[in-house]
Every structure is written in structure tokens, then in C-alpha cells.
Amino acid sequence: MDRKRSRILPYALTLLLSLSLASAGVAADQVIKIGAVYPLTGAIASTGLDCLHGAELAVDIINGKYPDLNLPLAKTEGLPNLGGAKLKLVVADTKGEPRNGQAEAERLVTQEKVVGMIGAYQSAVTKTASQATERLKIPYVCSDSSSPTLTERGLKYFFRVSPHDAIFARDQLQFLKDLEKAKGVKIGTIAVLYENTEFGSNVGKQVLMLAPEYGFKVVADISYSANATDVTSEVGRLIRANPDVLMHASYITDAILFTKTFKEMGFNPKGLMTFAGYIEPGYLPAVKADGNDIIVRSTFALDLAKRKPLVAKVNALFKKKYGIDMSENAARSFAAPFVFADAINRAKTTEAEAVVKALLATNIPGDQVVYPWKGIQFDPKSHQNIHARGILVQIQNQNYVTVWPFDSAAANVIWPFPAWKSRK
């Protein structure tokens, strides 16, 4: 090779790579922009920030090199099929409002030129944000919203990684049947309590529909305003109904308010089973030991590390970055960037139709996720992960420990719920 050709070749290769990346929809700086919409101000800002932290850690791992982590693309730096392109989260604040979620999703697509979307934790916000991305033909991977209706709309561009509340409701009811068999207890009646947005209303709907199938009688069906500041009326109705078990769907502010009111008014069902708000990082610091013995649906617990060492490794990275253990919310939000990166890498482009096709072919095995699932594969019609399932954790000594399924429990469940007056 003569000197002139040897000088030209590197430039030619660089030009070829640039043209290749351009045709793949990747910017010249090899950055792939993914929109991330979360409530970063307002009543549940701490939860939104927690979710964002989970997604940020996932992006760090995808963009860095972590040879000891068995996670998608962890062992390479960036996306190898796109010349090592890196993911970048472009973050927007929904303020916990559906209108803002929709507006921010539109802005991120049309102005920031994101090629995908994740978030938004609150199902009502995810619903409007995903309507916007559907209209704009941008893929949306959700791993932190649980309303069943989100994957019942027939949307082409929307995919969900985590379980929905129909799955969680069945888990809670099956737990009660398993508990009756294991402990010889009798549970006959259930009260259903839920906040009145997309999330809570659909939890209530699912429990009301499924309870008779499991042989339980519903003795109270109570909804309340998501921004309630006084719930003595609702708790009074619960006391009069006297259920064996309460099932409560809430966000964090109402979870704290109800816990305090349960104690003040002496509401003592045999079991206090809950969704969402009772597992958010700000809950236990607010109620401390009053949260003990409450059962919460979950997809993640730190004690899963006993059977899955990957959980401990990821939690160590999270704790190093943020100074706290990884929560259930952060763990759920951790999934979406990996699913996106895996699909874009296989598609070798950020072009939406090709990414959707790759998402439909997703097959991430169970040993590459931090959840007790067989992996991630999407139903071709609903786009719901067919392997997503829940576990139940109970607050014991102000820690969340897995108590169901019984064959994978880290501790025995404490049952019945101890009376408030007998607590220390």
C-alpha cells in the first residue's frame, strides 16, 4: 500500500462508519436519546426520583463495561452493533399530572428528538404519555406502571416489562388461600380500599372481580380522592365493615396518612395487604415501626440475592452511586433501558418500525434480570411480558422481606396482624 492510500484509508473508514451510523438513526456523537418521564416535583417526587435512579444506573451499566455482571450489554461499552453508541436519558418532569405527561412526551419526541420513551410510574400519566408516543410512532417501554388497561389498548408502540395489577391481585388472593392451607386459619371477608386514579381504580376493579373466584366475600368497597388529607370517614367505614383482610391500593402520601389513621382509630384486620405506596422509600422513614407486619406486593427484594447473586452486585452499584439500597421502584425502572438497548442493538438501527420488530422478538433469559422471573418476552398481541410475576414482602423490623411464594420465602409470614395496642 503506497503512502497516499495509507493516509486516505482511515478517513474513508471513518466516513463509512459515519454514514452507517447516520443511516441507523444514530447521531454523529454516537448518542441514542431515550426520553424518561417521571414525577420529579409534587406529592410523589421522591418516588419519581427513585425510579429515575434505577433507570440511570441501567444506562451507566449499558454505556460502561461490567464484565462480572450478567446483564444485557453489560460486558461491552455501549451498543456494539451501532459502533459502541451510548444511551442518553433525556429527562422530563410530569409533575404527576396526566396532561404534563402527555405534553412532555410530545416535547421530548418533537424537540429533543428522542427515539424511545420510558416511565412514567403513575399509570394515569403513562396512559396519556403513551398516547402521545403512539401518535408520534415512537416505541415506549414501561417497567414501572401497573394498570392492566395499559396493555389492553392494542397499541403498536407500547410494551410493558413488569407485572400488572390483575397479576398482583391474583397473587394476593392466592396467598390467602395458601395461608389458610399452611396455617389452618380461616379467612372469609375482604374490604377493598383504593385511590381513585387509573392505578387504584383498576386495582379495586380486579380485586372485586377476582375475590368471589377465590371464595372471599367483599364486605366493603371504598374509593377515595388521591389527594385526601383526612381519611377518618373511610377508616370508620372499614371498622364498621370489620373485614378479615384489607386490600389497599395507594401512593405514598395516602399510605402514610392511612397508616397513622388506622393506628389512631384502632382498625385491626387480621391482614393488611397493600399495593405500591407502602413500599416506596419514603414510607418507612415516615411511619417507622407502625409499618411493621404490613404485606406489600412487589417484584423485587434484596433477599432475592441469596438465590440470585446478581441482585447483590446490582444493589452494591446502586448503593455506591446513591448511598441507599435499591428499592422495588428503582428495581422495576432498572429494566426498561436494558430492554430498549437490547432491541436497538439487535435492530442495528433506531428506526421505530425496526425497533418495534426487535422488541417483539425480545428474549432476555431469567438469569439476566434482577427479578424472580423466567425472563422477558412480550406477548405478540398485548405487548405484556409473559414471564412477569409478583412476590409478596412483609415489613418485619422495618425491612422488606419475602414471605410468599412460601417455597422461596426468606422469612415466615407474621399472621395475624398484631393489634395496635399490643405493639411496643
Given for the second form:
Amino acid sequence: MDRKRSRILPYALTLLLSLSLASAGVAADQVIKIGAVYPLTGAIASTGLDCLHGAELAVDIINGKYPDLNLPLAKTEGLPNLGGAKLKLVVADTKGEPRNGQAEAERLVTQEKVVGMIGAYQSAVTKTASQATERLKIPYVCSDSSSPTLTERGLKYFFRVSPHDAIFARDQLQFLKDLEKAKGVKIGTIAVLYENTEFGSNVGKQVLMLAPEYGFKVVADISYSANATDVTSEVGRLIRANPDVLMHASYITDAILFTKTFKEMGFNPKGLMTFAGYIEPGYLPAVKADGNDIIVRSTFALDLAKRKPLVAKVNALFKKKYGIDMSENAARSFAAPFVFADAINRAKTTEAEAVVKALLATNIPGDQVVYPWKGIQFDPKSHQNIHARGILVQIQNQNYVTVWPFDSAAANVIWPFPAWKSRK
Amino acid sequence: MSEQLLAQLMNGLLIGCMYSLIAIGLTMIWGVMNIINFAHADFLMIGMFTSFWLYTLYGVDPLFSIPVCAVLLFVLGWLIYKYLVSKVMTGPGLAQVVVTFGVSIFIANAAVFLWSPDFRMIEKPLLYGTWNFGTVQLSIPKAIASLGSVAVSVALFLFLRKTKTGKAILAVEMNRSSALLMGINTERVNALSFAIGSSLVGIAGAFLSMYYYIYPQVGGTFGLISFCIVALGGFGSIEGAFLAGILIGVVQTLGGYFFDPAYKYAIVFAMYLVTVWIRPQGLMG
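For comparison with the form predicted alone, kindly provide the form predicted in complex with the partner chain.
And the full complex, kicking off with our chain again.
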């Protein structure tokens, strides 16, 4: 007996030890790599960095323990169904170029062995990057690009959390209708101004298509290059067209340049309704009070905290880490890591087909997102989040405040846009 | 309609003067040394940031930063020539292209590292607001910057024609070997031209900072257009670059106004291609 035991004991011990080591290995070593492609140098590097900050904070929350945050997987460390495995972002710089987006996505998948992809921000870049991941059969969750065509391509591995520009365009036009009803103003004509890549031209297309449906007449349809050094001819054409409302889809450099030129040349529509560039964090510090009274489409505003305490908690964490308030961009990019973590956790594996299946079954309730949505659930065909919707914010005293939908507004909308001459 | 036309024309002239000053430095370096300085647009950015920091940290108005930018970029240009460009001047042509390209990438990335990719603006320069001529409005900082650009261009022109050093530079530009035989220190002329070219774009940066936003990649489109101006005006021709700059400014603005803003740069580049096709030496080359 003694002899027998002495012979078994080392084996048993070895077995026990290796088992415990193995399980420790899963818990401590298993890292789930997610690729993140963003423009970190180039003209919109400041925006790209801001987006990345949002995604990084999300990963921190997933990996750490935040018992008082009602966000997916915040209360546990890592992914419980995968032995507490941690998420890791592998970041690549697109320089804002579609060809780099594709090349970097390919590199991340083939060399860094990421199991999922997020990001890109610029729709044109997301388009090429997601074509690469589709070919390599890697799931892509996008929460920061808004061109409608991205989810119209019938891709199997591509999902979008945030609203797209067809939704946003409808919101803007609906706002004008609601305003006519609420304030008794009359809006007849609109001008459409847009930068000429994937994002801008799609916004333009949507507005041009929808405007007649809402009873507005389009009096100018102007596209331009976002890296223009001077936009006086564009503004000259707008002045000539003299619209009631301008709808402008821009990135940040052109948003700054146009604001200065509107002021300089005294272009005064009744309303300045805008997309994207005007809500990027670099915009207000650059133009200061000249940005006041401009209306921007958004999915997020800090004043949502009044009805959603989660927003304030997340913003506090963001501010602690980066020293500034969470912007709309950061807030949008904040969603994708949660969607991935939730799906991988339910799939119990990082294998692509299983993750896609889990993504299709995603059902994150509205109280677990920082946006004014009913939650996150993907359309089985287009893979667009069916609950995504937009809000409109207006810059008032150099802050973004929610002004529409009227029932969830934090402040009254300032209308019409005060004449440049009467502003200081 | 005619008021808008006048406003467009004025704005075209203003941006054109700015383009001229940016391109003159580039064409001068090309004329004397036969190399393209790819870091030219980044020098513009350094000029703009210098002006921005002087304003933000010490409250110096961009108007008074002009001499500082001029001297700083002069020294920087001299150093870059002496320690980098001169080393490859006798080497293969490709090395000459690559060296300034490398400097460009280094400067742009160093700027992102040091100052972050954020956008800045000089909020309230001394020159501020607009002049109203009837219904035509002109931005004061833009107008002054453009007048300043013209003044600097004229000063350079006089310097080259009237002073001994200037004449030496022109001599090297015409014929390097003959100039060398005449006892002109061509190495010194090279360094001087590179430094003056850099200094001019530094001045342009200070002017531009009065009304334009500032960030590390701001030089991009300006750089591209200035290459176009240099070719259009005739490689190495300062008068040519001056005229071509103004021409491009006006064509860009009026083209955008009358046709379609989406094609305004296409019109500019088409004009350049046609010129190169009909008159390969450029307008005044």
C-alpha cells in the first residue's frame, strides 16, 4: 500500500499541478486581440485619437471590475465564459487613407492574429478595411462610421452599432418639420453642401432624395474637396442661392474653414444644420464663439446624464483618464468593444463563425448603453443596429446641448440663426 | 451677381498672393540647386506654429512674429542644408529627393508628437474683422497678409537684382560652372538660397497664422499647390512663380464659383497640365 501510494503520488501531483497551471494559463494568458484601425496621423488625427480613447476606455471597463456601472461585462473582470480572458486592442494607423485602411486591416489579421476589428471612423476607410476582413472572414463591428452604404453591401462579417446618415438626414428634416409646427416658422428652401468622399456624398444624396418628401425645395447642391485651402467660391454660391436652411456634411478642417468664411462673407441662413465635423472635439477650441447656434446631429450629449446617470459615470471615468469630457466621437467608438465582448462571451470562443452567430443574437438593453436608444440588436440581413437613432444638439455658449427631439431637449432651440453682424 | 463676382475676384487675388509667397521660396531653391524641397510645406507649418506659440505663451501678435519666423526658418534652412542636403548634392538624384522627403516626414511627426494633432487658432490678432466696401466684404487679416506677401516678394526681387549677394545667387542660378569660375562661392550661395527660401515660407506661415487654422499637417494642400505654381511659372523663375500663384488663386476661386467647387482643384491642375503640354518650360521659364 505504502509503496503503491508512493508511486502514484508523484503522478497525481504532477497531474494536479499541470491542470492548475493549465487553467491559470487560460485565465491569465488568454488575451483576445481586437484590431482597431483609426486615422492617428494626417488631417483628422485628432478625431482618430478621440475615437480610440473611447474604445480604450471601453476595454478598460470590460477588463476591470466596475460594480456600479450598468454596462455589459463591467461587473466582472474580463470575459467570464472564457476564464476571465482579457480584451486587447491592437491599434493601427490608417492616416485617413482608404488604401491604408485595407492594408492595415490585412496586416492586423494575418500577422497580429486579431479575431475581430473595430473602427476606421471615415466611411471611405471603413469600406476598404471591412472588405479586407470580409475576405479574411473576421468579424468587424463598426460604431463610428455613418455612410448608409456600409450596411447595404450584404457583408456577412460586418455589423454597425451607430445610426447611419439616412437616419440622421431624416432626423434633420423631421426637426425642421417639428420646428415649423412648434414655432410657427416657415422653411421653404434648403441648400446642401457636402465634402465629396464616401461620407459627405452619401449625406448629400440622402438629403437630396428626402427633402422633397418633406416639402422642402433644394436650391443649391454643392460638393467640394475637404482639404481645400480656401472656400470662398463655395460660400459665394451659397450666398447666391440664398437658402432658408443650410445642411452641411463636413470633416473637421473644412468645418473650421467654412465657419470662418461664413462669418467673413456674412452668409446668414435661418438655420445651420450640420453633420460630423462640427461636433469633433477640435472644432470648438478652434472657432470658439463663432460656433455658437450651429445645430449638429449626434448620438450622444453630456446632458443625457439628466435622464441617464450612466452617462455621467462613464464621463467621469473618461475625464479622469484623458482630462477632457467625452465627446460624441469617443462615445460612439465606446460601443464596439462592448458588443464584441458580449458576443464572444456568449459564443464562448473567438472562432469567427460562432462570433458572427452570437453577434446576430446580440440583445443589449437600452439601460446598458450611453445613448438614447432602446438598445442594440442587429437586423439579420443588413446587420445594422435596429434601435440606433440620432438626436440634434445645438452649440449654445460653446457647449453642445440637446435640442431635439423636443420631448428630451435640455434647452430651447435658438432659431433663427443670429446674424453674424449682431454677434461679437 | 456682379458684387459676388467682385468679391470672388478679390478673394482669389488674396489667396493667390499667399500662394505666391509660399511658392517663391520653393522655386528659388529649385532654381539654384536643382532640388525639390519636399519639406517646404512643413517649414510653412513650423512658421505657423512659431507664430501661434509666441502669441499663446507670450502674447506676441503674429504681426510681430514675422521677423522671428523669418530668422528662425533662415537658421533652420541653413542648418538643414549644411548638415543634410549638402551631403547628397553630389550624390545620385534619388538621394536628393529622399533627403528632403525624410526631413518632411520627421518634422510632421515630431510636430504631432510635440504639439498633438489638435487644431489651433490665433483668436484675436491685432488685425481683426472685415472691411466693407459696399456689399463686398474683405477680411482684414487676409488682406494685410496678402499685401505683406506682395511686399516680401518685391523685397526679394530687389535684393536679387540690386545687391552683390543677390546677383551671385542669380549667377549660380544661370550657370553654376561659370559662376564657380568667376570666383563665386557656390557652396555658400547654395546654403544662402536654401536659408532664404525657408525664411520666405516661414514669413508666409506667420502671415497665414493670422487667419488660418494651425495643425501639424496644415502644409499638405499648400505644398501640392506650390509645386504646381513652380512648374506653371517656370522652374526657378521667381517672377513666374509670383504671377502663377496669383493666377491659380483667381482661377481656383472663379472656377469654383462659376462651375462646380468640387472641380476647382481639377481646373487648377488641368491648367497646369495644359501649360506643361504647350509650354514645358512654364510661363516664364
